[in-house]
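Just the one chain here, the form predicted on its own, laid out as structure tokens.
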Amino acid sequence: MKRIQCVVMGYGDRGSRYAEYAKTVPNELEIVGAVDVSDLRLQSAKTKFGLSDAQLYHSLDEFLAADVRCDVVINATMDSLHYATTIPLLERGYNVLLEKPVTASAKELLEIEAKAKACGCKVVVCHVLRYTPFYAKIKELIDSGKLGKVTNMQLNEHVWQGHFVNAYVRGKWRSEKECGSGLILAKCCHDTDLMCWLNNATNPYMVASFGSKSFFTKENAPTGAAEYCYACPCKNECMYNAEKFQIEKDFIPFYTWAGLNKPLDTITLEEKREFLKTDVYGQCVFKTDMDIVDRQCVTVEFENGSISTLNLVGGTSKAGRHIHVLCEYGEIVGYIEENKIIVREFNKEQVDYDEYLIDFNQDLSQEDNSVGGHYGGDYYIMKDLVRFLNGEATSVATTVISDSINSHLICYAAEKARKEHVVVDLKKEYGR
């Protein structure tokens, strides 16, 4: 099998995680370049993968001018940059591993699909949850046909407060106006992808949705709360006090301190305190410019009459993704955080059901370090990508761009439905 040569564009949290496969399985993947606007991140990639200065690029234009030969570019730039960066890559003949969401625009989404086809390039979308042993097993159970067709699917995502505040209240995804994506697209196109992939014997048809920003609002700020936590008379009683939340607990530090543009282990306590006096990470969570929802539900009717629901809640005490798939002859239930699946199959003779447990905590192999990063998804998507680009047999999870269309259209339709209080017909709205 040929070792795949790869360039990482956007060497942040996601890009660096995918690139880690080159360190874990160096005979399968080699990082031959990095593209980023940040010198700090470029130097990090240089050190990690032994790159030369000539293999570091500060812009897409600089990279394209260098005419670099590689098998794939990981595009892990911000959501709003995906279209503008992916189209030129495809026009130059590069295969692309594209971070989700693909784009916030249906027009751009379909253009990327068309451009990939026209240029003969492969675009794989990072719907990494498909690749986890947990969801792969659910897919296998459904496709076996033993439980009959899917009739109803219930998905829940609870976004832990540390993650939600640092990414969506104080973080860079807090504003649809700024980053281009609402919460359901930015956080849950994983989940809409799962509902389409697990039930791909049919296609989504109608979408309804409700949601709002109900908790992180100015009306819920403590009486007398200041704009910034350092000067707030309520800070000692507030669980979101930036001194406590960002420094003492230090939730997701690579989000919080990115604005200081220094290696995390070199940032002093005093620098952190000064930074929080003026940056949004030090601002009252009830008074940021957050313009996205903090809870939303989505209901999808499929062409064969099956129904799926997704319930998203931000700022919960504990993170959790739960799935309950009901089929004609049984059901599948699981929390991915527990890495366990319960299967119930109707027993026609007893007019009852037989139940059994699948425990991945016992079955997961440790040799590939696959238990980290989206429950193994970050590892397995790269493993699959290498085989895909080598023309070898791949998993059922392989997510080429055409497989990502429906999940994104559901997200677009959900936002239209939520904002306009309508039910959206996907074919009438998007022609798909």
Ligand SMILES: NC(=O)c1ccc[n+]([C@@H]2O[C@H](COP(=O)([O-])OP(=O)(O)OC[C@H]3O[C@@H](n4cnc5c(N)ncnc54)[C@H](O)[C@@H]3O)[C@@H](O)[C@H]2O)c1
Second form
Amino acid sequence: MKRIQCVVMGYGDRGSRYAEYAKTVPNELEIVGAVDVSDLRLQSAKTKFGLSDAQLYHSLDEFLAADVRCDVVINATMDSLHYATTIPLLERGYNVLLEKPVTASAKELLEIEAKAKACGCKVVVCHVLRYTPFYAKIKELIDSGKLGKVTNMQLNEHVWQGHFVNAYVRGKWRSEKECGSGLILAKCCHDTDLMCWLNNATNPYMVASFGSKSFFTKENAPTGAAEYCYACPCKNECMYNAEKFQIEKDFIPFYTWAGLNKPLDTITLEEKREFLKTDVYGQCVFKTDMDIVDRQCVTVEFENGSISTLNLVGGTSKAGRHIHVLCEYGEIVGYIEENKIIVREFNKEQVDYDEYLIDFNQDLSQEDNSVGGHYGGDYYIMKDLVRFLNGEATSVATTVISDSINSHLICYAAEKARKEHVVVDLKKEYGR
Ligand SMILES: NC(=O)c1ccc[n+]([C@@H]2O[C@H](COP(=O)([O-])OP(=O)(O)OC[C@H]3O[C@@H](n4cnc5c(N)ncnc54)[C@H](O)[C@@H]3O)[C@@H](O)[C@H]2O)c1
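Next up, the form predicted in complex with the named molecule. The previous block was the form predicted on its own.
What follows is the whole complex; the chain from before opens it.
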């Protein structure tokens, strides 16, 4: 098998995690360049992979002008840049591992699909959950047919408050206007992907949705609360007090301190305190410019009559991604945080059911968790990518861009349904 040569565009949180595969399995992947507008991030890639200055590119144009030969470009720039950066890469013949969400626009999504086809390039979307042993096993069980067809799928995504506040209330995904993606697309195109991929004997058809921002609102701020926590008379009683939440607990520091543009281990306590006096990470959680929802449910009807529901709740006490698949002759249920699933199969003779547990915890080696996270998903997507580009057999998870279309259309339709209080027919709305 050939060692895959890879350039990382957007060497931030996600880009650096995927690139880590080259350190874990160096005979399979080599990082031969990095493209980023941030010199700090380029220097970090240079040190990590021993790149020369000539292998660092400060913009996509600079990279394209250098006419670098490589097998794949990882596009891990932020959501709103995916379309504008992927199209030129495809036009120049590069295969792309593209972070999700692909884009927030149906027109752009279909254009990327068409461009990949026209240019003969592969675009693999980072639906990393598919690659976990947990969801791969559920897929295998459904595809085996022994439980019959899927009749109903219930998915829940409870976003723990440390994650929700850092990414969606104070963080860079808090504003659809700025980031391009609403919450359902940014957080749950994974879940809409799972509901389509696991049930791909059929296609989604109708979409309904409700949701709102009803907790992180100005009205819910404690009486007398200040704009910034450092000056707030309520800070000692408030769980979200930035001094406690961002400095003491330091949840997801890579997000919080990115604005300081310094290596994390060089930032002093004084610098952090000063930063929080004016940055959104120091702002009252009830008063930020967050323009996305903090709860949403989505219901999807499929052409064969099966129905899926998704409940997304932001700011919960505990993280929880849950799935319950009901089939004609049994069911599958599991919480990915526990990394275990329970399978129940009808026992026709006894007019009862048999139940068994599958535990993935012992299967995940240290290596699987060494690349990013997502219960092994970040590692397995890279492992599959290397095989895919070598023309070798991959797991059932690896697919081309066309298999990511439905998940995104459901998210766009859900936003339309929620905002306009309508039910959306995917074919009529998007012609697919
Ligand atoms: N697959 C998942 O589960 C998952 C999880 C989190 C985030 N994401 C997605 O991954 C993507 C990246 O998120 P992140 O948290 O790593 O962001 P990040 O901000 O940490 O990284 C983005 C990088 O892109 C660089 N950049 C900005 N403009 C650029 C340009 N024009 N050309 C090249 N580089 C540029 C930035 O300097 C930064 O280093 C987003 O689309 C996000 O939604 C996916």
